[in-house]
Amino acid sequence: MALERTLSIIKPDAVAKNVVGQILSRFEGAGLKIVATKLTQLSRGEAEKFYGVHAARPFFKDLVDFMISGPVVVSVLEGEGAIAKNRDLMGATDPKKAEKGTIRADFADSIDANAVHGSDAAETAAVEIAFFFPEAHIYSR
C-alpha cells in the first residue's frame, strides 16, 4: 500500500459529546499519523464551498446548517493505505447499518449527525485537505 494522506472532519454532534480524543486515538492506533489538526467553527459560506459537490441535492442546506451548528475539528492523516483505513474506522454513513465498533456504531445519532467526515479517494482528499490547511502547515513525521 502507498503512503497517503486524508482528510476527516469530527463533526459537531461528536464535538458536542466530548469524544474528540477518542475519535483521535482510534486514528492513531489503527496505524494513522495525524500531521495537522484543528479545532474550528465553518461560516455558512465555507461549508457551502466545501460540500458544494452536493449543492443541488435536496439534503444540502440541511447538512450546511448542521456543519455550521457547532465546531468540527479537522485533521490530515497520514498513512499507508490511509483513505481507505479512515473509512473503515468511520463505518457506514448510516451508524444503523454501520459495522459494530465503528466510529459512527459508537458515536453517531443519524444518518444526518453521523460523527465524521472523511475522503473518499486520492483525488477527493488532496482537495479536502488543500480547502483547510496550507502545505506548510502539515507535518508529516
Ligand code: CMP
Second form
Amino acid sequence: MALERTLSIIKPDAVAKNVVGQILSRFEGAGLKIVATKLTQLSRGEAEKFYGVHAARPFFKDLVDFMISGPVVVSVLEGEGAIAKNRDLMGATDPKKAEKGTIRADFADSIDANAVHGSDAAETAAVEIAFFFPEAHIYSR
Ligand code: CMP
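Right, the form predicted on its own is done, so what does the form predicted together with ligand CMP look like?
What follows is the whole complex; the chain from before opens it.
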C-alpha cells in the first residue's frame, strides 16, 4: 500500500451535532494522521467550485445550499492507503446504506446531511487538497 493523502470534510450537520472530535478520533484510531485541518465556512462560489463535477446533477443546488449552511472542518489525512481507509471509515454515501459502525451510519441523517466527504481517488485528492491547503500548510510527519 502506498503512503497517500486524502481530503476530509466534516460537513455542517456533524459540526452542528458537536461530533467533530469523535470523527477525528476515528481517523486517528485507524492510523491516519491529521496533517492539516481548519474550521471554515464555505462561500457559495467556493462550494460550487469544489463540487463542480456534480454541477449538472439534480441534487447540485441542495448540496451547495447545505454545504454553506454552517461551518465545516476540512482536513488532510495521511497514511498508508489513506483514500480507501477514509472511505471505509465513512461508509456509503447514503447513510441508510452505510454499514454499521461507519461514520455515516452513526452520525448522518440523509444523503445530503451525510456528515463527511472524502476524496474518491488519488487525482481528486490532489485537486481537493490544493483547493484548501497550500503545500506549506501541510505538516507531514
Ligand atoms: P459527497 O461525498 O460530499 O459528494 C457529493 C455529495 O452529494 C454526496 O457526498 C452527497 O452528500 C450529495 N448527494 C446528494 N444526492 C446524491 C446522489 N443521488 N448521489 C450522490 N451524491 C448525492
